[in-house]
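Next up: a single chain in structure tokens, the form predicted on its own.
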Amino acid sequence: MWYYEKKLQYPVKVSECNPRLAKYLIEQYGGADGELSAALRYLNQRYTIPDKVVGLLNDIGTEEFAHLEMIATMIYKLTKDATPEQLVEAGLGPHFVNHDHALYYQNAAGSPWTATYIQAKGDPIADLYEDIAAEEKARATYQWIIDISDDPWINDSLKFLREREIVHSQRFHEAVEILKEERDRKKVF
């Protein structure tokens, strides 16, 4: 189903070890509006979406896994050389005690990822509006992380991800219009 190319969708570089920034990025790793939630939401919803737009959910859901890989790489690079003291100072002490430097699906506040973050109503238009909202919330979160980040290389990658959220939102809007047109077409039997 997928072809895995052993490189990131967009390059990820970091200026220096920065566990504080990594803590904020964890929101996009395991938070409600993060990349894992998006990927699972779209790949789950595709089973009850009309054929006219099913490919869109498959494509974007797959791309979200590539984004998850980028976020994981950022977090790893920002923390791999951090001392336990630096992690504690950044608010990652409980994470370190439970997981050392390993990544774990949780939000920036430390709450573990949960399936309640994803939605699937079964109504294609309702689900697509949920997807639009998810993309816009992810876009906003990326912007807020950029606003507090002082790492130009990380910001470059985050700007790429933010722009992809905008494109996904636009594509979901197009899918809604396709389904509304189909729904409103007169049916003659």
Contents of the next structure:
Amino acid sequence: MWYYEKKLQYPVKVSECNPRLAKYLIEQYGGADGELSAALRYLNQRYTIPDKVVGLLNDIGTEEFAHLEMIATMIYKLTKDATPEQLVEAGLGPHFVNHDHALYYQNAAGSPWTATYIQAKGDPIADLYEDIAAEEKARATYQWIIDISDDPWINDSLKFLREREIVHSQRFHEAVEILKEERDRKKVF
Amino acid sequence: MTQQKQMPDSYYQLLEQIQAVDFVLVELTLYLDTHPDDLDAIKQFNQAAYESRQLKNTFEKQFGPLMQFGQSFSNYPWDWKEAPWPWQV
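Switch over from the form predicted on its own to the form predicted in complex with the partner chain, please.
Once more the chain from above appears, this time first in line as the rest of the complex follows.
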């Protein structure tokens, strides 16, 4: 089971109401390479991955939910004081008429989250390579958002998240090596 | 709709200390998942786990429980459900 802790993994502050930046950040909330996809992908792959790397998938999947909460906090804080006119101006008119100020699992272009974003192949190498690719794509997305954001507080939190993608990718690379070693050891007998 | 809560400075300072030591614990957990024989890392992990518990005890006495389902003790009346939630501060 999981326990909730009443704190963010890393502080999230915003400089000012900025619904346009929130619109871009939704990509990391309900987009293909976003935090929801990441959490669900790893936690779902756990069941059929070899025991040696279950712990890693479990723990990275759990950390992704903390990242999802950070992204949600950014979007919430950037939009909570926006008027309908400001939302329309930021391109969030279609969002407003369907969801008001509520968050929704969709990408920056408004497509709802879908399980087709994630794969579970049952083949450990295939799954781990997908996970590595997902981390690298998320890292790139964070970089593109940082490049077009001028909010120094948001950028500080986004840089933290970008670095976490790098660490996760490195850990997944190590998991691949652990499985290769185990495979080669079995061949000896 | 909820209001943004302005908490005292000590809330943010203590919270940031907890976030810092808990980050060490997240990072060491993932590292140890792929390096389970690193004794120095395990010693660091146990030391950080101890520091985290101490900091959280101090925080919870002032600002209420951080966790529930029995992972934190309760005050009277039940204050787990009280704001602020993490996105409100």
